[in-house]
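Take a look at this single chain, the form predicted on its own, given in structure tokens.
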Amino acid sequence: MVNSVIALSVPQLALGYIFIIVILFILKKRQISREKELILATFRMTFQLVVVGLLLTVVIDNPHPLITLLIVSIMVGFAVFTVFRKFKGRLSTALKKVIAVSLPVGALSSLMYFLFAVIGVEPYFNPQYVIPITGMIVGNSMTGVSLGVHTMMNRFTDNKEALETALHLGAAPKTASKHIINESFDAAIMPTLNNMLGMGIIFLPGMMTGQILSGVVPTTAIMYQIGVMLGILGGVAFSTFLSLRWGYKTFFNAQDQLR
């Protein structure tokens, strides 16, 4: 097996931007007004990845627990902020507090278990492992919480009359909301389950592909990918479950009435 990595030069990478030109041509031809979004997305992707690449090079070459902790905290903070921004003022203050707690608790508990129990990272703050795995688990947990909360809010709106009827008949808020929580949890974890179903047959996941391209033995890459996907599933499930388990209560007042 050849383990050498084919390094991409700037001119070679520039050839990849031909795809952008082709897509711009298609958009123009079909009169689809997405040119600005495509150009902005391409620019931001390039700029952000270059900056992150330079930053990671420095951090990995000079590992320090406080720096690793700071980067992880920033990633988690941005994930929570992104969830808030997606709902554009639709979240109550109480539900924001729930998300601000449930997302970090669920994602970081899965992250720590995966890093220390599954991989056994040494030293514990090794940024080469901690930072990229944090990104994958926290990013997917953010998506899961967003889907779960979005579904829950819609279900409470669509089933308002049925919920009020159940409450008038003596049902506790937890009982009346059970089917909403279950549906919301199912909607949140379904994308992750679909990814797991298609891995290895329909597509090769990004982490595994990257490791193979960098010269890692495929069997090692597969082991890491399986472990990471289990960690992602755990992060998504725990974060979403906590956000729904605590979040449904914010839709009721102290008298167990719908707000």
Given for the second form:
Amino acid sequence: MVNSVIALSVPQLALGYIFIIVILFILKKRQISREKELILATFRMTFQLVVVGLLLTVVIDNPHPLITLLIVSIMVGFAVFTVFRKFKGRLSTALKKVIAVSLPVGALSSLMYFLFAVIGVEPYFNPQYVIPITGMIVGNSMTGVSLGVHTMMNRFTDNKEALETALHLGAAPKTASKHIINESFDAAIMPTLNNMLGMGIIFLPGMMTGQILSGVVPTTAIMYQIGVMLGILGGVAFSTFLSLRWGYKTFFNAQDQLR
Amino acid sequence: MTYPLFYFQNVAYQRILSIDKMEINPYEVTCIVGESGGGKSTILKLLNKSISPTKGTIYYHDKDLADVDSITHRRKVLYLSQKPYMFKGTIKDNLIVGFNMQGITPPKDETLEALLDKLKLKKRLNDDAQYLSGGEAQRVALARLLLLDGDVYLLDEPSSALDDKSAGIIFETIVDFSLKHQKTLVMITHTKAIANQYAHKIYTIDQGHISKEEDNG
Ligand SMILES: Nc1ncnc2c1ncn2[C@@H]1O[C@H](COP(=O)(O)OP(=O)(O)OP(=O)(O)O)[C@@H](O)[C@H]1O
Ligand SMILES: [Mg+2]
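The block above covers the form predicted on its own; next, return the form predicted together with its partner chain.
Next comes the full complex, and the chain you just saw is listed first.
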């Protein structure tokens, strides 16, 4: 049976760290000065996962709708701020507002649809399902929105002449920006689409791998992966679409002039 | 006496332009001349509502331009920029881009070809617009403006990339077109002779101010 899981013990993991020490040794010898980063990354990964693991254990053992809601909100809020930080102050206030609305709305509506309609999580706040799936959908939507908004900002700068000419000829801002919106949308969902194209051939998706490793039969793991992938695509597409649909307007003023 | 189509009242735009009073009459040809950097293009952009005055009021048909819907206004008061921009695609794409942008049906190919012919542009509709010379692009940009049903045409140095002979033909065509179809024409030109030949009124702009206003026949 596939159901037997080898639970890793602390001494076993220690062997894993020894491997990293060997690598550190090699780096030192070759005078590749990346020891600091390697140590920091190993330490942070360990620390963060231990904390999250403990938290998740508590949360999953004591399921409560408010706690699930709180965690989902923190994840979404964190995603929004991560996008803000990525742009290092280049976002206008108006565009920040757009992101702060479109990312949660897009990601959460897709999330809810997949949790409740597709997977049918019971009870609806079951943290064992809600939290990991939220992570995947929100994380990918965050990347999508950043990519989309980034492309849109660049296009608005680079295509100034085209935009101005379109406006001179009586185009509504929406018509004048149509190309930009479409191109930005493409750029945003391309990674997700490529990911889907390569899935199962070039690589095995992380969630599915994890499930199989933990003893879930591959057919079930695949069904979940497909469901989650559709949810990710939905979340990325919807949140990006909203951020562009509302975002292009921030490049024009009330008199339909370019800012 | 006709009342002016456009009327500037104590208008300023940033520190670039400051005009206490300026009138543009309907169905006339108004020329704007003056030194480079004086603020001529800025005036046309204000008229097209691509920009709005930072001070004062511009009246159009006796209405404050600030209260007029910008998009509707730009469809009636069309602006040909000093540096014509060609969109990706063919000459035809560029000729009908205004129609697509406004969501209206473009004219037939024969109409487009006839206009190219009139502007002495020996190109086919399916030619790539990216490879047009400066003067050719300028004429395509002019043509796509004339095809649209505007009331006012704002032309920013429409002949700057043309030789004297081509420029003569272009001005002849534009003025002919606008008088025949009852259009109002506002042109910027560096050639005083052109202004003297066609304009009803000539404004000279100097460092953001009107330094001279001439009625010309
Ligand atoms: N958006 C802007 N921001 C800052 N300065 C500007 C802006 N637009 C124009 N200017 C400046 O305003 C002045 C007037 O510009 P404008 O284009 O109206 O001149 P012009 O009379 O059309 O000149 P030319 O004959 O060379 O075309 C110039 O000094 C220009 O650099
Ligand atoms: Mg100019």
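Positions refer to the first chain, counted from 1. Keep in mind it's a predicted model, so treat the numbers as computed, not measured. What we label the rigid core is the largest C-alpha set whose atoms superpose within 1.5 Å from one form to the other.
- Once you line up the core between these two forms, the Cα of H64 stays within less than 2 Å of where it was.
- Once you line up the core between these two forms, the Cα of W246 stays within less than 2 Å of where it was.
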